[in-house]
Amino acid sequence: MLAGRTRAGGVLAGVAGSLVRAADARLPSLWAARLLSTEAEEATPVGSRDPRRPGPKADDEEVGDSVSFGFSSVDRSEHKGLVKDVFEKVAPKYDAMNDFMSFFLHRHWKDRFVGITLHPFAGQKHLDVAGGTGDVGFRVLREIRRAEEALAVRRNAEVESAGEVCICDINGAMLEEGKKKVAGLDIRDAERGLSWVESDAESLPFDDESFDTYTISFGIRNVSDIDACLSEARRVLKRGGHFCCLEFSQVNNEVLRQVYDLYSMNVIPYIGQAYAGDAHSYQYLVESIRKFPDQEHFKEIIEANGFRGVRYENLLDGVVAIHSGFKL
């Protein structure tokens, strides 16, 4: 395993010189090999630090009624309407520009999350918050049909769609484009299963404990207030609800990180620009990664709104993060 990192740290050094001399919309292909060995880490104990200080990190230069928005700080009452816009002008471009970006990687990355983090069952009433155009909530009702299945069989009975799933996003823009997919799906009974609705991830218009499970997947950083979208998390799930979150984290490998901060902040701005003609959209999206909370911190911030039994897991040595909790 120690010869293996010491060879990826190689090749990543190569390639992080290659992009030093030219950040063009080309990754290597040697990084590319690396980012397929994504390998999944647990978490180290959690520290000392005190998850109520003011703002998610100590630099987010949330102060008073201002709040971040990339690198700039912004008053809080314009900050949802800012990211609102961002992602009308993304919408129509950004289920490809994912695939472009990641190499296909947020796939699998969903699929974990999903699959085995997750592990849908019959019956489960899920909400996906920030669903946007439908990855992941499309996800979870394939996993719920198998599993109603699978349970019609051991019953040797008829099957029963009992299932749902909600898509909740602040942004109509991104539900539209999720919607145009719904009758392309290989999903029994997807129409019925599937609800949208467009609402704020700060207040949601559902009652108190109304799901099983929840999900927000690269979202939670573009909220206002952390504190409270964890909350209504919180409130809307039944007791023993289980809450998973699926974000961009820390970089843990050093090497890997100085490639990634290369890639992120030169090259993936310039794609925005040349594939979908938006290059500040995809310069806020990249500084909203750098101004999140680390691994420990966010774990200490969702066991201060109430969750317990949380943990994470690193993917892709810290590129992305899936943490998760339960209310009890």
Second form
Amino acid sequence: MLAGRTRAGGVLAGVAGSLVRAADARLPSLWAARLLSTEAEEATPVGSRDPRRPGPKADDEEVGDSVSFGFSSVDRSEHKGLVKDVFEKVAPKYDAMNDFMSFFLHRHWKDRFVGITLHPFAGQKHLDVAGGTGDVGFRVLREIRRAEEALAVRRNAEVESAGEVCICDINGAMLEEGKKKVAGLDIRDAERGLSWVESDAESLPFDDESFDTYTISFGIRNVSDIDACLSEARRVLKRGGHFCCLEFSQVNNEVLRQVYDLYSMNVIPYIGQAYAGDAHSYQYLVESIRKFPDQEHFKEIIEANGFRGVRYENLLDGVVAIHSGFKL
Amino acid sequence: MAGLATLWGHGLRATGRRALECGVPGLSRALHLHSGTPLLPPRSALPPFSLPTLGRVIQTSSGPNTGRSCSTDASGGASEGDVRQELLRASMTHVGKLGFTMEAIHAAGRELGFSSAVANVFERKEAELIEHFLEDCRSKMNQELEERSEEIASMKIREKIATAVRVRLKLMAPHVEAWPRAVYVMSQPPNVASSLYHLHLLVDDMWHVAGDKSTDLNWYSKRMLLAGVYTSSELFMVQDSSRDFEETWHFVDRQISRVLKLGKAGSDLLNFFASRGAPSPGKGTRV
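Compare with the form predicted alone: the form predicted together with the partner chain:
Full complex below, order starting with the chain above.
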């Protein structure tokens, strides 16, 4: 156990080191960020560090113009590049890693997210932000096509493939992984229904009110400015549009939380190392989960950005939470 | 079982309230606190029906302010509660053509200038539309029975109940073609508790109109028997092709007669034992 902790500590120190290296742009604020991260590193040994965010974080989120990157904080302008870096590295093995890390559960989470929360309908225009490898986007398109077929049967008419899914990601490497999968899909008119856009979630290249629904799954915690992302989501949605977010959250069950923390902090980086050859990126992913606001707090953030009827649903006692809201 | 307990709990409170209204002096005193505040809230103040979690792994939370909140939006949007009500009202105009389906709600949404996606404000999908219809029918039934109260007061209890059932079933007549699917939706596991609750509310109101004041086990048996009569009549009506549902009204009468026979058999049995003297347990059968 002790050995495990020291090794985990080593990994952390490594992450901090690489951060500082990555952030070596000789800006005063970055030096401050480096100071902050090293202080935190010394003050709390890894084992005793409480990974939970204690309530709404006002103090450690917006120090000057820095945002949290894992457990350390970096300059806002640097954050985007660092996150992009992480996902560029993991892109080729991203889907397989998700299966390994979640014991295939992420497939069920996504199925429920799309089938029950989003409940696609015929002719729907959907935007999947941070859609990367298309996991959620393909599911949405499949459901839309299914609804269109059912509609055609009822009307006794030709099936009309009017629904469209736009998959948007800041990271070109992830989109490339997704495009590779299109050929193997068993969805009618998949090519025609899908479009791929490389864009930042904080400034989307779409007109106002151009989509019926918006999803962001396992992506919003990596966005530098959550408020900007949400207000963009609200802008591109039609009136009555549905915003859905699938994201890791706070585990409510004490026992499950202990097990989950042990697993994610100690096992996942090693799986990442062994399979994808990259422990640091997965260390970041795990840490960013801990830094993300809990269910209630995130719900308040969504409401503050003008969404109505905001509610959330916990899956597996809060390992993952589905938030949803409407533009009314 | 917890769900059923909740259902009866609502009913008991409602009956208690009626007892207060009817002015039972002892009960009235017993149910009032010293300060004079009534122990039992009025029915409108009862908490909305909610499913017990029963240890589900998946929990749902919609927070305290989502239900019927009417706060206005700073950015000029409508409140969720208003939109829900408007959607439900508009959806009912599409039920005739599209049935109790999400498509009806989608159509209503588009009609009101929303995206079809707005239908998702109903977390339990079309079940919430069906519940709206049930509530609507119940209040219309109560209204009509209220208007005919003088006529009803002169009837026998059997007649009163039959009238109430007939009035309620007539309200369903316009949507009888869509009803089988609604029954299917409401008998899905997530909706069973809620549909039982609505059935309970309905038969409770029917007995209220009939002037029932029982506070013993009869309270349960009366409601259960009437629930049986009502649901079987409803299913009969779905398949009834006779003019103006003539067959259904005969069926209602037959069902009520059968139930009364059952009730009479029960009391006959009790009278039989009473006339022979209550048998002491075990007497004469001890080996």
